[in-house]
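Next up: a single chain in structure tokens, the form predicted alone.
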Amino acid sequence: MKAIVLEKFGGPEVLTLRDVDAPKAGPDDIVIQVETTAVNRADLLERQGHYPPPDPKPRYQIPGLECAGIVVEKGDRVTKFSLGDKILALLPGGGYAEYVTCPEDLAWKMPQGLTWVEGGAIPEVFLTAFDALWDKAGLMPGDRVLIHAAAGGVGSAAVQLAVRAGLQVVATTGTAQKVAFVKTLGADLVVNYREQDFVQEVQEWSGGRGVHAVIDFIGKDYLTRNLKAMAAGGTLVVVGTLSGVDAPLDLREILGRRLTVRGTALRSRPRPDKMRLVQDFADRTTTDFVTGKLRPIIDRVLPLDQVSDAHRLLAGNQTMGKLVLAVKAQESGESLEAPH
């Protein structure tokens, strides 16, 4: 099988296709034929070295921590799927390529109407954004919540996520094209970061309250105004560390107003976790998705031998929404709709 195999670590040009094995399904296994992947800031860092995969160490490191696609092989234990089902996964890497294996308990049925395209887009950002929103967070309906990169893949989700619980939104991006991108997906309050305080901000629309969460992907240069953004007794939850790790902590901020920190991380989680998570999110979501109110927001649709090009526009943040690559689809020519 054709497959992006990372030999060597650096920018965005070690990124290349070439033939592997394809790889077989283990007992509890189950092997997708890969109809899209996408792009994530995850596989930015795998591709330099820094976010290895899980062990055991699979024999290729391919980057694809999620995709979309057709069950092709089955375990003797797996009695989720059936051959031929079309199903979304969250995997440990391996997306980058025409086929994948994946435990049958990280993988769900695609839900009904949606392309290959929007579902590929789900997986990561999706469970991401639901994980820091409900399990990190514990955010109930009527919460406020500040949501940071709201116009990225999971900034967008988390977004989406907040408003159809019924939380009380306020995001911050960077420009007013993704300002206006932002409102339209429900936000009560967008920020331009790049004009605006958020902190200021926030104050002034919480009435001076704060906010019951923050979800953060920037770190460092975002640590101290988050803390002085939120509500007595709130959390902020690191997802991503844009800006930097190493950041001073102001244990007083913490001590006095009783703050929590918590961060999440999908690909190092134990098995178990990662499947609770898949299971509550396909029954929490699947007929939202199916209805509309929720949608996966593309940026731009790539196939699988441009990855570099997807990589470069990630990096230099010049997407909304997510970069979508396809895969088995753009090889042969096939339709990249889902059957209805």
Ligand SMILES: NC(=O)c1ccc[n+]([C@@H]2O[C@H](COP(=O)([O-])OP(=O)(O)OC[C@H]3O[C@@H](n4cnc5c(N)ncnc54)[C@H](OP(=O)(O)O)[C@@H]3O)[C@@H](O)[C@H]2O)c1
Contents of the next structure:
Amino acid sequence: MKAIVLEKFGGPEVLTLRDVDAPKAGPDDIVIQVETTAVNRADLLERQGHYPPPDPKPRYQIPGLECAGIVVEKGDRVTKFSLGDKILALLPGGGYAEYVTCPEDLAWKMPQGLTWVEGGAIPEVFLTAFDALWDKAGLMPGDRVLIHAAAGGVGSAAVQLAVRAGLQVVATTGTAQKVAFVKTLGADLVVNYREQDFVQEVQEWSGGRGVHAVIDFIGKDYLTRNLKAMAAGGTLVVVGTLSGVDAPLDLREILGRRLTVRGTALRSRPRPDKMRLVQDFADRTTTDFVTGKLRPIIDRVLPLDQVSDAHRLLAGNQTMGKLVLAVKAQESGESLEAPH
Ligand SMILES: NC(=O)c1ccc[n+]([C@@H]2O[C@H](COP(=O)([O-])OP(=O)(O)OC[C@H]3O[C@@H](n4cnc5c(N)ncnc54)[C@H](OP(=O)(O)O)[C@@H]3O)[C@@H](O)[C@H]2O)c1
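The form predicted in complex with the ligand is what I want next, because the block you gave corresponds to the form predicted alone; please supply it.
What follows is the whole complex; the chain from before opens it.
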């Protein structure tokens, strides 16, 4: 099969297509013919040698944390799927390829009516956002949440999930175009962090009460301000560290206002936790994807052999929503135009 294999680490140019052996299904695994996959920030780190795949180590190091595709082979103990099923999957890696294998518990049926391009844009960002809002922050309808990087893949998924669940949402992003886009997702207030002070905006918007949770991807530069934007008893969920990792912390902020700081990481967590998350997510969101109440946001679609360009675009903060890679979908005649 064709796959993007990491034979050395470095810049986007190390991402080259080559022929390798296709994977085989273990007893609890399915083999998926990949129609689409998508690019994640973690792939950029993996390409640079900073984010190795979890054990058991694969034969080839192929990035790619998600896919939409068709079940073409299954292990003896697989019960959930039949050959030919259209599915979405959260992968430990290996998605930048024509075929990939994963445990059946990390896959679920693709919501009806979605295209392959839309399906491939869902798993990693929506699962991360779902986990951060409900499991990590424990938010309830009516709560106030601050979501950073809100035009990005995870941020735009989090805004949609939060709005759909009846939360009050304030979001930040860095350009006028992105502000306008995030407003279309239903956020109550969108702050351009380059022009406005988000702590001040949050406090004015909330009548000085602050937010019950912050979903943060920025890390270092935002830590102090995130704590100041929070209500007493609030939770900061650290999902990413785009500005850096070493941040000064005044512990009195946490102690005095009984704040919680929680981290989350999808790829490295134990498989039973991932299985529970995937199942819960599939049960609670499939209908909303079918009816269009939730929608994958696609910046653009590129063929797999242009993955280097996709990495450059993501690293340049130029995207809104997801960069989808067409692996097989291209051949089956599906348009590579983004659907919006
Ligand atoms: N913990 C997990 O399991 C998990 C899972 C998935 C993703 N993540 C992490 O979550 C983060 C976001 O992922 P994503 O897929 O949403 O990425 P994305 O689509 O590339 O969006 C990230 C956006 O963040 C903004 N940004 C970048 N650097 C910034 C900075 N220094 N200060 C302020 N804003 C900055 C940029 O938008 P603006 O133009 O608005 O600045 C950028 O487009 C990444 O760090 C990723 O690794 C973690």
